[in-house]
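Given as structure tokens, the chain that follows is alone and in the form predicted on its own.
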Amino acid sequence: MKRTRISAIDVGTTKVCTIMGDIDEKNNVRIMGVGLAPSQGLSKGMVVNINEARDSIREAVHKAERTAGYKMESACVGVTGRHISSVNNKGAVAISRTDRLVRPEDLKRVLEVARSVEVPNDQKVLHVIPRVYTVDGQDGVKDPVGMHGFRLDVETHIITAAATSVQNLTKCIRGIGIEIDDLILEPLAAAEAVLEPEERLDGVMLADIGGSTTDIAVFKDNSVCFTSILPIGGYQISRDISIGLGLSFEAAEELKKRFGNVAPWHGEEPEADKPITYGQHSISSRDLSEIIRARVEELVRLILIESPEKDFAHFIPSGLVLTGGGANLAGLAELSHDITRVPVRIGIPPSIPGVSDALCDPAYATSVGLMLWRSRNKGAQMPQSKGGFRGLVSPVLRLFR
């Protein structure tokens, strides 16, 4: 059976991954090689620094291409950042041949009527994502091609980035010979991993939380509604840490990952505050899970604040879902479900025949979530009303080149 090589890079505040794998032709994905490097020259999901960037991207292209034994051509690079923007904007053609036939050059057209939305000079539309067709007036249409009508209409899901801030991160991965075949806003392919069809169909909100940015997207009706970046991620909940206990980040980050736990103090069982030693600190679990906590409530409101509707529990009755490496804080599930009183649930990707056992792990849904979405969009014989941008993809480039 034929096989196709895919790659994806997923390039965050902390670490960057690096999947190399393939595809066969029922688009079924095999993992060939991960690569992992700490992060530098980023901030916030933006490059700071060009140089360190490109190193770190190389450094995590390597270590891949030496586990899968071949070379990186090309891979599918996620995007994030507070630059992104989203609107929801609608189209509408007349389909004037005898015949009344809708044609996939139709859904061209009509969507190319949908993106013609006011975008700043400094934005650039990344992608137009079709929500929904109506044809005469019946809504509700997934795919119009082959229907007859006088009229289609579409509604839109469309995403802006600053030009210069992608640019930046697409000339970090061109400057070491990996051309681009996609650019992918991470809380989408996010939710390729750990999204559920009957979830996104009934209502659900994504919250990806990475080092210092959480991602949000949130699905309605089978289609993406809302997308949104928050500047506040782990790393504020590390840098609380330093600071309430007068340690040094590197170790506050550590503390946070081994004993971290937001769950709520029950009663007052002397286990329940047992020192940590840490070298030669000494620290109450109980102040560590306080300061957590506080930061943890906080971002949770902050993500319920971004909801598109007052009436959160209407609206996403399938509730939360958190993902990336902030989620593997214990008791965060709990906890947030406390505060939104909706079904809360940590996403973890699924499991991909392979060297892929490490990848089992919320930390990863995006870099996960970039190789599904490609082996689901793979090439133009992919019809624009089933995936949505793939078409618009070539375009989005040569604007960032």
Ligand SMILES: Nc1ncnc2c1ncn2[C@@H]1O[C@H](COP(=O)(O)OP(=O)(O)OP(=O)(O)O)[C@@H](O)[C@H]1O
Given for the second form:
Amino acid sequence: MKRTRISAIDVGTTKVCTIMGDIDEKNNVRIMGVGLAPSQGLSKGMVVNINEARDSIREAVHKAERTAGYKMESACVGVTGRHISSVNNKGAVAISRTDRLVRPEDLKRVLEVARSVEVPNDQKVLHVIPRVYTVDGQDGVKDPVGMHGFRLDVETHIITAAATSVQNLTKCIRGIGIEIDDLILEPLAAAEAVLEPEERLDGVMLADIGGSTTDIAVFKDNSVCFTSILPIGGYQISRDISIGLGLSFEAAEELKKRFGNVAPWHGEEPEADKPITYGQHSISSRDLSEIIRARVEELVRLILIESPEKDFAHFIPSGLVLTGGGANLAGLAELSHDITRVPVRIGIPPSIPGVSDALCDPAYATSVGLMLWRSRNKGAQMPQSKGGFRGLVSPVLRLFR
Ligand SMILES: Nc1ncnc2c1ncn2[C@@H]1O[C@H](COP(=O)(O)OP(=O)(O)OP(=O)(O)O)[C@@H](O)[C@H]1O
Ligand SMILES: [Mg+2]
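Show the other one: the form predicted in complex with the named molecule, since we just had the form predicted on its own.
First the chain shown before, then all remaining chains and molecules of the complex.
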């Protein structure tokens, strides 16, 4: 069976993760190589030092290439950062041919109309995602091709990014000889890896808690209706521990990962007052979890405020799916449920054939999701019901060349 090579580069603020693999004719993904490197030269999802960022990406790419045994030529790249904005916009076109049959080129036309929103000069359109079509007033149409009508309307979710931020990222990647197949907003990639189809249909909010950003995407009726990037993540939790307990940042980070637990206390648990010995420090579990909990409570509330509908229990009945490295924090789902009163679960990427064992961790949701996005949208020239639209993403890439 013919197999096509695909790769992904997830440039996070704590790690760069690259994945190489291939897909067969049925779009089944196989992973051939994974490369990880600590991330340098990035702040809140944006490149702040091109040389350092390029070196980190190069290291992660070389590691993946060594396992895969071949060179990475092109990759699907994740984009995040507080420079991202999004808006919902509508478009309409007439079907003027005598047969009144909606054809693929009409979808392209109507999306071009919807795409023509006012974007500030320093922003560029990253995605134009068709959410739902209307044919002659009949709404809720997911795929209008082949239907008859005089008028075709579309509702879209449009995501824009600061041109310079994306240029800096693409420059780092092209600087090591890798072409870019697609630029994908990171929470859309993470959603590919951790959300169930029923959740997207009923309404769900995804939050990818990374090192210094929390990436949010809300899905309803099987399509994305809201995206946003909060400039806060696991880094702020570790910094609070470091300040609150007078430890180095590295020690605080280590303590958080090894002993951090924010599960709500129900009564006077004696273990809460047990001291934790770390190097020459001795701290109480209760102090540690109280510091973490204050930050996490604030983060969960900030995530919830982002919901486009205030009656979120009704709007997102499938609740909150938390992923990203920060979602590894013990007790996070319970605490988040206590705050939000909606179902909360931790999103772990699925196991994929090949050398992917270590990827079944929330920290790799975006990286695995980029591979799945690429496999599901590869070569598609027309909009995908799940939200990919290569036909419009590619012209964006030309802008950044
Ligand atoms: N077991 C754990 N408990 C608590 N936090 C954890 C745990 N494991 C990892 N983290 C936190 O997860 C964060 C890193 O997550 P992730 O790898 O998803 O970030 P990233 O993708 O590099 O960053 P970003 O998406 O913000 O650019 C760090 O702040 C780290 O402290
Ligand atoms: Mg990330």
